[in-house]
Each structure stands twice: as C-alpha cells, then as structure tokens.
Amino acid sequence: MKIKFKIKRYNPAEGEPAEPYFQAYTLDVEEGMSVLDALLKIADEQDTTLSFRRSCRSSICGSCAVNINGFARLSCATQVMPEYAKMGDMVIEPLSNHVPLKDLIVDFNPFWSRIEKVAPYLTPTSRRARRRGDVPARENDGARVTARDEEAIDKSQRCIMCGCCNSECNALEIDDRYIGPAALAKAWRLVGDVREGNSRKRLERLSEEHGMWNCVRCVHCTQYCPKSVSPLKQIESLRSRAMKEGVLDNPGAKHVEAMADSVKRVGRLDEAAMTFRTLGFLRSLGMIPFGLKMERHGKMPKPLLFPQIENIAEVRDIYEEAERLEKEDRERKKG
C-alpha cells in the first residue's frame, strides 16, 4: 500500500525558508512496519537531506520522539498501518514545546536544564553529618531498601528522558517557565526514595512558583508517556509529601488544604472559602470589581448556604480512619 507522508521540514541555516513547511514523500508501506523503519526508507531512497534523531529501535534510548498526527509518540514504537488506519493521515512534526532546529531535530538543551533543576541525583545525608547531629536521624538510617520502598518510586525509574511528556504538556505550552512533567518525575524519584536525605529542602524548592503545583493536571503526560511513568501520578505525590511535611506556604498547598477543609466541614467544595484562604484577603479584595459583574448574574461564590450533605458524621469519620490506619501503618513499618 502506498501512503503519503507529509514532513515537517526546517533548515534556515542552508538557505531554506525562515519557516518551517511541510514536504510529502509517498511511500510503499507494509503490515509491521514503525514510523521510524518510514523515516528510514524515506532518507535512504528519497531524500538523504531528512533529518531526524534516532539509536535503538526499541523503545529504550529514548530519542526518536516526534509528533505524529498531533501527538508526541516515539517514532520507533508506533506502527504506521494502523496509525493511518485509525487517522486517515501521517502528519509528522517535530515535538511541540520544543524549539526546532532542524526537520523533526529540536533543541534538548531546555529539556536537560529542567532536569538539572532537580539535581537528578540522590544526596544521602552523610554519616558525619548525622554523627554531628547536624541532621536528625531517620527512620530508615542505614536500612536496606525493601521491595515496597522501592515500589513507591518503581514507575519514575522508568522514564527515558524522550520528552513526549513535556511536548504535550499544557501548563509548559503557555508558561515555559514551567519545570516540566519529565524533571517532576525525576524528582519524585528522589523525594520518594528511602535513602534520601534532603526531601523536605527539595519539596520547598519544588514549591516555588513555575513548579510543580503549577501542574494544570491535564493529565496528557500520563496518556501519552511511552513508558508508563505517569508524570502526573508522580506529581501526586511529591504534592502529598509535601503537605504531610508540613510545606504548605504556596497558594497551591493552601488550595488543597482549604478544599480537606471544606469537605470535612461540609462535605463539599466551598469556592468561597477557598478563594479567600488561597488568594488570602488583599488579594481577593483586588477582585472586587470583577466580584460585582459576577455578582450581577448570580456567579459570586459565596460561603456556603446550603445545607451540609446528609450524614456528614460518615466522611469526618473517614477522615479520622484514613489516618489512624495511616498511622498504624507507619508504626508498623518502624517497628
């Protein structure tokens, strides 16, 4: 079968135009064959002039990533048959969020310095540092890593460094400021990891603005992640570490302990309480004149009118549960 592919090219530095456009090659395609094995056939018999990157052919090295029919895939993962099959077309593009630097090549150096952000490596507390009682000590000091440990932190092992997740992440699309899924998972890898010994500084740094509670959970790293790293899972719960240490002066962490708040009191969402406590009271009195246009429909959330939900007693009580049973969990793994 004979399909056309249409390429996303781009080589100002040679003489071509300043912007990229498209170039269609048509191909004879077979049952089994990748995206990749196409790019291939594409150079070696029609034009040696495509550029694009790639190493193992199987998933690992992480460098063959580029957008195909909108979405950022690893070219040597995705078959091209019932690709076009399903999308009637073969669109290939270099990945969104990345600046292109030639054909479907973009520039990595934004992608690495996110990484470098976390300080993608472990910094156990070391023995004199705790000997000095510059640290206290923890839990797990000198412990082995067990296998539960380590299934914590098991899927942010993962991650090939292939930037599908970052390319269709909606926060980084419009603040490129952003950390970015791929560094958050690296440092959940971190932050969860047992022999870790500076989480609570890391969490702090992660807090700052453009980090990670500037997720808009869009949940696109997860769909679209090729290795099963689920970014936004690992997001999660760096979130959740960070509120049960105790680092909670962002708006974000003031969101999320305003709605455990209102749930239990009310069992609902109460916006009202919540914009006050997150924005905090000056700067909602600076909503005031939008307040009022809101206001005049009947869309000003107010502090809760309405009655509670019926049985309310049963979520205080779950409340209560979920951390006893936390608790003794905790006491269970220490002893």
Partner chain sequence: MALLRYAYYPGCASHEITKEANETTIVVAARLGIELVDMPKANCCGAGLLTDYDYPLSLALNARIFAEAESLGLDIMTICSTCLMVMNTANRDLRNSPELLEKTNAILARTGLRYGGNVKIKQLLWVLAGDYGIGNLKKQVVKPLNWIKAAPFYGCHSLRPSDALGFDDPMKPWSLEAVIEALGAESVDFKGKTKCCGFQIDLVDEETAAKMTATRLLDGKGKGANCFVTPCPFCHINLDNYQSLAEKAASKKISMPIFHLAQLVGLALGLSSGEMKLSRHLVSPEKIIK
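Next up, the form predicted on its own. The previous block was the form predicted in complex with its partner chain.
Below you will find a single chain and nothing else.
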C-alpha cells in the first residue's frame, strides 16, 4: 500500500532566514511497519539528507520521539497502517515545546537543564541530623525499603526521558520557565523515596514560582506518556506531600487551603473570596484590570449572598472523617 508522508523539514544551513517547510514522500508500506521503519526507508532510498534521532528501536531509549499527526509519540512504537487507517494522514513533525535544530531533531539542552534543577540523585541524611533525631527512624536504619515503599515511586522510575510529556504540556507552552512534567516526575522519584534525606528542602524549592503548582492539570502528559509514568499523578503526590510537610507559604498551597476551607464552610467554591486567600490583599488589587476584563465578558465570579448549601453538616462530617483517617495514618507510620 502506497502512503504519502508529509515530513516537516528545517535546515538553518540552507540560508538565512531559515523557514520550516513540509516535504512529501510516497512510500510502499507493509503490515507491521513502524513510523521509524518508514523514516529509515525514506532516508535510505529517497532522501539521505532527512535527519531524525533513533537508537534502540525497542521503546527503551526514548530517542525517536516525534509528533505524529499532531501528538507526541515514539516513532518505533507507532505502526503506520493502524495510524493511517485512524487518521487518514501521516504528518511527522518535531516535538512541540522544543526548538528544532534540523528537520525532526530538536534541542534537548533545556530538557536536561530542567532535569538537573531537581538534583536527580538521592541525597543522604546528614550525620548531624541523625544525631539530632530530625529524621524518621527508617531513614536512619540503613535504607531498608519495603515493597510498599517501592510501589509509591514505581511509576516515576519508568521514565525514559523521551520528552513526550513536555511536548504535550500546555503549561510549558505558555511558560518556558516552567520546570515541566518530566522533571517533576523525576522529583517524586526522589522525594517519595524513604532513603532521601532532604525531602522538605526539595519540596520547598519545587513550590517556588514556575514549579509544581504551575501545572494546569490538562492531563496531556499522562495521556501521551509511552511508558505509563503518569506524570500528573506524580505532581499530585508532590503537592500532597508538600501540604503534609507544612510547605504552605506559596500561592498554590494557599489556593488549596482556600478551596478546602470554602467547601467546608459553605459547601461550594466561593471564588471571589478564594482570590484574596490565594493571592493576598495587595496582589489581588493588582488583578483589578484583569477582573474588569472578566466582568465585561461575564466571567467574574460573584460573592455568594446565600452561601451555605442545604445539609452542610453532611459535608463537614466528611471532612471530620478524612481528618480522623489522616490522624490514624500518621500514628500508624510513627508506630
């Protein structure tokens, strides 16, 4: 079966200013052929100048990640025939949110810089902290790791650094300083490890601006991760741990507290009041121009005049039960 591949090309060496363009190639495709197989065949038989990355061909190295019909995929793990039957097209582009260097090859230096920011290695507890008793006994006892401990960080260990999650990240698209889902998934691998001696310091750094609270929960990172790392789940684990550790002096944690308090108090979200709780009075004043624009478009939340829902006692009972279970869990861990 002959299928046309539209591949986005870019070669800054050809002249200034370089502009990306699409080039079409027609290829005889056989059942079971992967997109990477097709790219290799095009490079071997039709155009030796076509540039792309590849290595293991087994979904292990992550090198061959590209955009296929608009979504980040591993080209070695994507078969041509089913993809063409589903989409009716074969458009291959470099990963989004990455700067192209040549054709399908993108600059991964910013990706690795983000990974380096989370210090991707375990840091042991200092001897001084051990003597003071500032760490749980399990972090002092020679790194005993149970099956339950390993399960907590298992998914975050599967990452192959392909960049698919960063490519699909909506937050990274609008904020190039955002640390990104790949680095945050790696961060949970470390924070969630019982052998880590500086979890709180890590959480404090990750709670700063452009950190874990900047995730907009679009779920794309989890949807398009080829190894089921579920980066969003790891980000949620980081946030939860930060709240439990008392790392609360940041807008993200304040927003969570304001949301929880609003539901407990009135049974719904009082969005107007939450703004002041999240940003503080002075920063909220700075949002007035934005609020006026929202008002013109009918998007401004109104203060609740009759805030409490019926049967608010049932909502508060749920909170009390959750707090009781959390207290029991803390006592069990201490024991």
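So that the term is clear: the rigid core is the largest set of C-alpha atoms that superpose within 1.5 Å between two forms. Positions refer to the first chain, counted from 1. All of these numbers come straight from a predicted model, not from anything done at the bench.
The rigid-core alignment places the CA of A322 2 Å or more apart between the two forms.
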